[in-house]
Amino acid sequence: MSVEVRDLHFSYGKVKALDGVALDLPKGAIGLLGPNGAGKSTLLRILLGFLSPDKGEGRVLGYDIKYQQPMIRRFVGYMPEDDCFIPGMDAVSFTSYLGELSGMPRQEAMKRAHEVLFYVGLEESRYRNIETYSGGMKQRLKLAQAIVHDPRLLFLDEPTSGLDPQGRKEILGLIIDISSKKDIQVLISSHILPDIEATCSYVVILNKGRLAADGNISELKQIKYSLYEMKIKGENKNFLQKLRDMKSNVEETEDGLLKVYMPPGKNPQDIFKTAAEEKIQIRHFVKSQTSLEDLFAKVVGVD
């Protein structure tokens, strides 16, 4: 197991961003979910080391995360959600100077950094300032320099965050063949779901600083519960309730669609009669393929 953690605490004074988080991770691309203040960003700063757990234990790549915290960073690359640039410094420069950081000879880190600012298509203007740099260019530097020192383990926060539809699937691009072709394993935090879906075959997802599920995604996918699609015409405030009365999780869309999780032993057929009852006529009722987004509407409790 590449990470390995053990009933992780921590808090921000009274705030608990962890609660007792207990996690083995395989090798492969893995995603990191949850809602703003779940955790993840914590995680990461202790899985770094950047944080020390107020309880519990782990390693990363073999390495302690409260003892050994210098090879933990030598060995794992990182790509955090803000940037942290250096300012007037060029791109091949502030690559070079962040590979030397990790202790590669100097002479080795420049020739390093022009292979990955080629790699992530910045070769043209590797000698520009950093501030010149477009949003979706400085996204792909933040990448590049995470990868200069040829880490064994990449943990990336956020990386499409701000990118129009193209960029987004540039980085995408290359996430995969980091994780699939470098022999890299990666962690990806984000809050877009499909983004997680099309590069990661395993997820994590915290809740309020706990563990809420995790797993590969194939089979996370197959829960036991079932998920109706309808759009129905009428004062639904009763329906939803009673709805939820069968411990059906019920979630609406912004164009209108209620999506119903009815848990296993549930007859749809409790649908209509409840809709017969509080007088609501239901104009659209499909059976739905459970996706990411279900799952995890599911497991933090959306309703």
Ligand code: ATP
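Each form is matched to the other, and the largest set of C-alpha atoms that superpose within 1.5 Å is called the rigid core. Treat the numbers as computed from the prediction; the structure is a model and nothing was measured. Numbering follows the first chain given and starts at 1. First, how it differs from the form predicted together with the named molecule.
Comparing the forms between the two forms, the C-alpha position of R45 differs by less than 2 angstroms, with the core used for superposition.
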Second form
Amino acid sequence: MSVEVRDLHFSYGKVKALDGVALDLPKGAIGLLGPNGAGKSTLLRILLGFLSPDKGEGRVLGYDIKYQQPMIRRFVGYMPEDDCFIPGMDAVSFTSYLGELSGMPRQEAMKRAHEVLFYVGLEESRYRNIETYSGGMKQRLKLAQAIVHDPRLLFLDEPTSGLDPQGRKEILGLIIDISSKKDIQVLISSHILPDIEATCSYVVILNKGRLAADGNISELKQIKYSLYEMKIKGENKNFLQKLRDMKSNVEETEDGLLKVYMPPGKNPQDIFKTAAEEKIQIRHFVKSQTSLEDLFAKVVGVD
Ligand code: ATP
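Switching from the form predicted alone: structure of the form predicted together with the named molecule?
Next comes the full complex, and the chain you just saw is listed first.
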């Protein structure tokens, strides 16, 4: 497993960003999909050791996220969503400096900086002040600094953010090349399903700090989820948790409607049984069908 986490919780003050996430990610290119605010960046920052979880534990490449952060940073590359540049620097100095920060000797870092800038197509502008770069060039530079120290695993946070179609195509092409030819595992966070489909075979969907679904994209797309809409009376915390434990995705709308997406193999009796156990009264119950594509659409907020 490249990444394993158990029961991760994290809040920024009163904002709950991660609410009990558990994952076992296989090797290969993995998509981390979810709408804005789902908790993707927070999860990546915790995996890198930049944030400490309120609760829960995890390992990245076998290293403990709480106690072995230097090893994780040695073997993991990170392309953050926000710009991470140092004003006034050119691309070569910046990239080699970050290589040194990851533990590389100065000369080697400089040599690698030239190589990776060539690889991402910035060889001609590598001595230019980064502040004069276009959005697409900045994204490619962020990718270059993330691979300068030859990581085994690469975290990419919204790598196509702010790019035009051509820039997006170029970055996705580089990501595919990195994961297929360079033997580097990638974990790509995005709210754009086509970007994930273009680069990954496995996906993890986060929504509101919780795991909504995970698995092989082509297999997940075959699954027909059953959607049950209901209204209930009474306190519902344990009830919702039990439904989620059955691998259902549960959503509460503002007008008090509960939408429960159940995977195959589960049926309404499971809901009624759980409601009875928790002494919950179900007042309104409607069934409809949906596919994972609808679930993606709902989770990522597109129609
Ligand atoms: P995005 O694509 O918009 O970055 P995301 O899925 O990466 O979304 P996070 O950035 O992890 O989501 O944010 C999860 C939740 O935590 C959101 O509600 C967000 O507003 C909140 N949040 C994130 N960073 C902070 C912070 N530094 N202080 C307070 N709240 C934060």
